[in-house]
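Just the one chain here, laid out as structure tokens, in the form predicted alone.
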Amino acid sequence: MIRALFNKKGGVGKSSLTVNLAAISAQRGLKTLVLDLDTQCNASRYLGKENAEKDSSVFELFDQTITFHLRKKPAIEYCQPTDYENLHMIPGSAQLGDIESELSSRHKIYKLKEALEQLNEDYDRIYIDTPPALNFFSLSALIGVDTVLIPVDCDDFAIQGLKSLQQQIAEITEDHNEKLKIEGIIANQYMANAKLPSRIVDELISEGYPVIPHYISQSVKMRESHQEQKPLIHLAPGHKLTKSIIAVHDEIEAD
């Protein structure tokens, strides 16, 4: 199973949810891979892999498709172990943006799909953190995954953005990846005592969006988790925030 977390809006918690869902998967005994496609490399930083060498990052995985190499490395050789059992990562790179236009002009949009097909033979679950834009790299991911999870923050722009995003995903499904589906909308940074988040979520549900019925609240514990570079399942397994992300994980795995 290959999942991407994607939203064209930044600051909705993609990287945090990618790492934490993957860490829960690994903790449950599933061999799990995190692939960081965001040039901000937040997922890589979260797992202590922000200083990966260029030739062992996702940059080289793409770059070898457009430059001469005596030996092209298979995708599995880019997968690095983390500090956690069953959890591996292909680290991100800020240099991805340097080769995006060339990759696009040379029609390499299906190269990630080919790599993911190989990796899917070695991993039970693959989670992809995507950039907050529909660019070459996020499109490459959506072409190669089984499902997409869409984190949203609960403000008035969420519904407007989702309408356009849903249409774009439908076009990708039709043109490039017939198996692609929206697995769920994750309500993140949810404030239970505020009226607006509740109204936004109710509107999304009433309009037929597949909102996962477990909401992720705001908590300083997430920032502590980032600082410690330790996923919540290992830092604070009994915390309310951790339990809510576990509930999201178990919901998507139950489908």
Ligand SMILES: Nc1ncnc2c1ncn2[C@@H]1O[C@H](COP(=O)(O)OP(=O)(O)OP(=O)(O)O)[C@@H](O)[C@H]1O
The other form holds:
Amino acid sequence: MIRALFNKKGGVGKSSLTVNLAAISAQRGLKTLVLDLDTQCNASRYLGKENAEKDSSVFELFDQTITFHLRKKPAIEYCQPTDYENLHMIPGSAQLGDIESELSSRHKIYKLKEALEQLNEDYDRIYIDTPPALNFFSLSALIGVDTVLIPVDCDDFAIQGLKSLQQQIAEITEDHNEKLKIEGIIANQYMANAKLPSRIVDELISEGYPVIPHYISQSVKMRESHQEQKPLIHLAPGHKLTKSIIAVHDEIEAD
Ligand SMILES: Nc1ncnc2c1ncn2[C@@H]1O[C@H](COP(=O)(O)OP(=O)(O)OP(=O)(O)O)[C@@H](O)[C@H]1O
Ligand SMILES: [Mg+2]
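Form predicted alone already given; the form predicted together with this ligand follows:
Zooming out: every chain and molecule, the one shown earlier first.
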């Protein structure tokens, strides 16, 4: 099962939720992989893997499709263990952007799908963190995954962006990946006592978006977890924020 967390809007919680959902999955005993496709490498930093060498990051996985390598490494050789049992990662790379236009002009858009098909044999769950744009890398991910989870922050522009996103995903489904579906919209940074978040979520539901019925609260614990480079399930297993992410995890796994 391969999931991407994607939203063209920045700062909505893609990296935070990728790492935390994956860590919960691993803790439950599922062999889980995190793939970081964002040149910001926030998910990699979160898991203590921000300084990966080019040849052990996602950079070379793509680069070997456009430059000569004596031996093409299978995708599994890029997977590194983390500090947590059952949780592996392919670290991101700040240099990934340097090869984007060449990858694109040489039509390498299905290469990640091929790699994911191999990795799917070794992992029970794969979670992909994506950049905040529909570029070559996020498109490659959407072509190769089973489902997409869309985190939204509960502010006024959340809905605007979702309409065009939904249309773009529908087009990718039609043209490239017929199994692709939007598994859920994840309401993040939800403040139960504020009016705006509940109005936004109600509006999303009334417009028919598949909003996951557990909302993720806003808490400074998230930033602390990033700073400590420790997923919430390990840093603060009983915290309200952690429990809300567990609820989302269990909801998508129950399907
Ligand atoms: N539930 C939450 N409560 C408090 N802070 C949060 C929460 N979720 C995310 N944040 C904070 O919001 C910021 C953005 O989160 P994150 O990096 O996960 O978003 P993103 O969508 O991956 O951003 P980008 O588009 O830049 O990749 C981070 O500083 C993170 O700590
Ligand atoms: Mg991010």
